[in-house]
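Read the single chain below, which is given as C-alpha cells and is the form predicted on its own.
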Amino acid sequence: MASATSVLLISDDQGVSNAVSLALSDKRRVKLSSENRSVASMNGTAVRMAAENDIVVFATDPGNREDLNAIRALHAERGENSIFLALTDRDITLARARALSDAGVDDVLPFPVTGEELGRQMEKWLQKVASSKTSGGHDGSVIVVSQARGGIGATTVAVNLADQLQARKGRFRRGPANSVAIVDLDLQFGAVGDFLDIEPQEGLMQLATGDVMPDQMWVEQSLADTPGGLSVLAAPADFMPLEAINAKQIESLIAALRATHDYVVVDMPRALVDWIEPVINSADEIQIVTDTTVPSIRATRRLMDFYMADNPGLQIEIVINHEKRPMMQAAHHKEAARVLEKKFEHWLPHDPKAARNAVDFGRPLSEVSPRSDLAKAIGLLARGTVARLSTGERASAS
C-alpha cells in the first residue's frame, strides 16, 4: 500500500489555515503539519522540512520581492517529486502567476476560497502524488487540446502532436520512445478513431450506460493500440447525451491513463459540460487550437478566461492553425496576440493535400507524408511540448 501523502502549509494567516484543514479533512490518507510563519521568514530547518513533503502549500503575494525570493530558495532544496502550491489573491495578473511559476512554483489557487472549492482545485495534485507512489513512479503528462471553433483542425493536431509525441528513434524510426495515448471526448462528434482507421469502440459508451469506475486494468482493456504504437480511446459510434459520463468517472479515467503513459493527449469536446472540469484539472497543458480571424480570437479568449477562472497558473498555449509562421507579424497578428496576452510561437502551415491523404489512409502525417511542411510544424510543435512540461516553461506574454 502507498504510503500517506505529506501536505505542508505554510503561512501565518489563520483563515488559510482553516480552509486548508478544511479542504482536506475528507481526503484520505493525507497526513498535513503547519508552519505558521510567513512563506518569507522561513529558516533553513523549514526549508529542510519543505523538501522532505509531498506537498507544499503556501499564501504568498507574488508581488511581494521577499516572498518570490523565499519560493526561489525553497524550490532549490525541494525533493525530487514534491508539488508546490501557491495560495494568492483570485484577481492575480497572468505576469504576476507567470512570475511564481517561474520561481517554482507548480499551481496557483485562487483565495479567498471555500474549503469545499480548495479541496476540488487539491484534488488532482493529490490524485498525482497518490499515482505517482502506486505505479511505481509513473507520472505521464496531460495535454488537452481544444478547439476555438468548429472545423479549425483540432483533431488533426491532436491526432499528429499524440504521434510525434512517441518520439521514434533509429535510422527507421522503429519502436516509440515514449508510451502516448490519445482519447477522444468529442463523444457525439468525435473522429480521432476515424483518423487512425481504428473500429468503432464502446468503452466510453460502458461509463455512460453502467455504473463503471474505469482504473487501470478496464483502461488496459478498453484501449486499442495502431501499428505505429498509439493508444486510442476513440469516441463511440452511437450518439450518446453528453452528461451521460460523470465527473467522477472522467476524473479515475484520466488518472489512470497517467499512470500508464508518457503522455496522454486529450480531444476536447467544444461544448462546456461538467465533466471537463476534472479534465482541466488534471492538464499540464492546454493547447487551443485557433486563426487569428476576429470571431476565433474572440471565441479564444472566453476559453482561456473559462480554463483560468480557477486555476490561474494553467499553462496554455496557443497553436495557430491554416497560417504558416510569417516573417514578420503584421498588425491584425500584434493585436490578437495583445488581446491573448500570448506571444504567437506555434503556427502550423495550410496544407490540405498532405491533411487529407492522411485522413484517407488512416494514419498520421508522419507515415503518409513525413517531408510535408504540416509534419515538419507539428514536429516541432510536439517537440516544443516536450520541453516545456520538462522543464515548467511557461509561455510569455507578448
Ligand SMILES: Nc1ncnc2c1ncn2[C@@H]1O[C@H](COP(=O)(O)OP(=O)(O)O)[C@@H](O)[C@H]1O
Second form
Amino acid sequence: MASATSVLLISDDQGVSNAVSLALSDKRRVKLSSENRSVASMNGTAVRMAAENDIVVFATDPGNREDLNAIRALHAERGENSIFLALTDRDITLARARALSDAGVDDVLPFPVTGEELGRQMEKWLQKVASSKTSGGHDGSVIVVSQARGGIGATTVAVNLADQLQARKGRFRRGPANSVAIVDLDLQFGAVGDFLDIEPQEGLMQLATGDVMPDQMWVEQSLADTPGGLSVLAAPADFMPLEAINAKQIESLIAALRATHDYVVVDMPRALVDWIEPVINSADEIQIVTDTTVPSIRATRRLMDFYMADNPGLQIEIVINHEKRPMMQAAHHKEAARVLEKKFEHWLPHDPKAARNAVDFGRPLSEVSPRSDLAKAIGLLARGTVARLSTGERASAS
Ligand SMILES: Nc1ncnc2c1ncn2[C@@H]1O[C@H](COP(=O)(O)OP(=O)(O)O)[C@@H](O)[C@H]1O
Ligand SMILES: [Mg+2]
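Next up, can you give the form predicted in complex with the named molecule of this protein, since the form predicted on its own came first?
Below is the whole assembly, all chains and molecules, this chain first.
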C-alpha cells in the first residue's frame, strides 16, 4: 500500500498554522509537520527537510525579495515529485503570482482563508500525490477551453487542439503519440459530437438522472472513439438542466479521465454553474478563446477574475481567434493586452473555408484541411501547449 502523504508547513504565523491544520484535519493518510519560521529564514536543515516532503506549504509575501530568493533555494533542492503551495494575500497581482510560479511554486492559495476552503483547495494536490503514489504516476494534463462570447470558436479550438495534441507522426498517421480525451461540458448546446461526427451520448445524462459517481470503469464504458483516435464524451441528445450534475461527480469524472489519458480537453459551457469550480481546480491550463473587440476583452477579463479568485496561480492563455498574428500589434491590441495583463501569443486566422469544411465532414482540420492556415495555427497552439505543460511538470519534478 502506498505511504501517507507528507505535508510540511513553513510559517511563523499562527493564523496560517491554524488554517492549515484545520484544512488537513479530516484528510486521511496525511502526515503534517511544521517548521515554525518564515520562509526567508530557512536554514540548511530546514531546506533539506522540505526536500523530503510530498507537499510544502508556506506563507509568503511575493513582494519580498528575500522570500522569493528563499523559495528559489528550496526549489533547487526539492524532491522529485514534491509540490509547493504558497499562501499569500488575496489581492495578489498577476505579476506577483507569476513571480511566484517562476520561482517554482505550483499553486498560489489566497489567504486569509477558512480551514474548510483551504481543505478544498489542497484536495487536488493531495489527490495528485496519492495518485502518483498508486498509479505509477500516470496523471494527464487538463486543459480547459472557455469562450469570451458565444460563437467565438471555442469548440473549434477544443476539438482541433485535442486532435493535434495526439501528435501523430508521419504521413501515414501511425498511431497517436499521446492519448487524448475531449469532454463536452457544454451540456445544453454542446457541439463536440457534431464536430467529430459522433452520435449524442447518454453518459452525461446518466450522471444527472442516476446517482452515479463516474470512475475509471464508467469512463471507459462511456467514451466513444473517433477514427483519428480521440476519446470523446459528447453531450446528450436531450435537454438537461446544468444543475442536474453535481460538483462531486464532475470532480470524479475529471480525475478518472486524467488517470487514463495524457491530455484531457474540456469544452466549457458559457454559464458559470457551481461545478465549474472542480473543473477549474483540476485545470493545468485554461485557454480563453476571444477576439480583440472591447466587449470580448471585457468578458475575458471577467472570466479571468472569476477563475483566479480561488486560484490566483492558475495558468491562463489567451487565444485570439479570427485574426492572424499581426506583424505589428495595433493600438487596440496593446490596450487589450494591458487590460488582461497578458501577452498575446496565440493567434488563429479567420479561415471560413477550412472551418466550414471540417464541420461539414465532421472531421478535425488536420484530416480535411491539413494545409490550411487554421490547421497550422492550431497545430502550433497544440505544440506550445505540450511544451508549456511539460516544462511545468519538469519544474515540479526537478
Ligand atoms: N478561425 C475561424 N475562421 C472561420 N470560422 C471559424 C473560425 N473558428 C470558428 N469558426 C466557425 O465559427 C462557428 C462557431 O464556432 P464554434 O467553435 O462552434 O464556437 P463556440 O464554441 O465558441 O460557440 C463555427 O461555424 C466554426 O466553424
Ligand atoms: Mg461551443
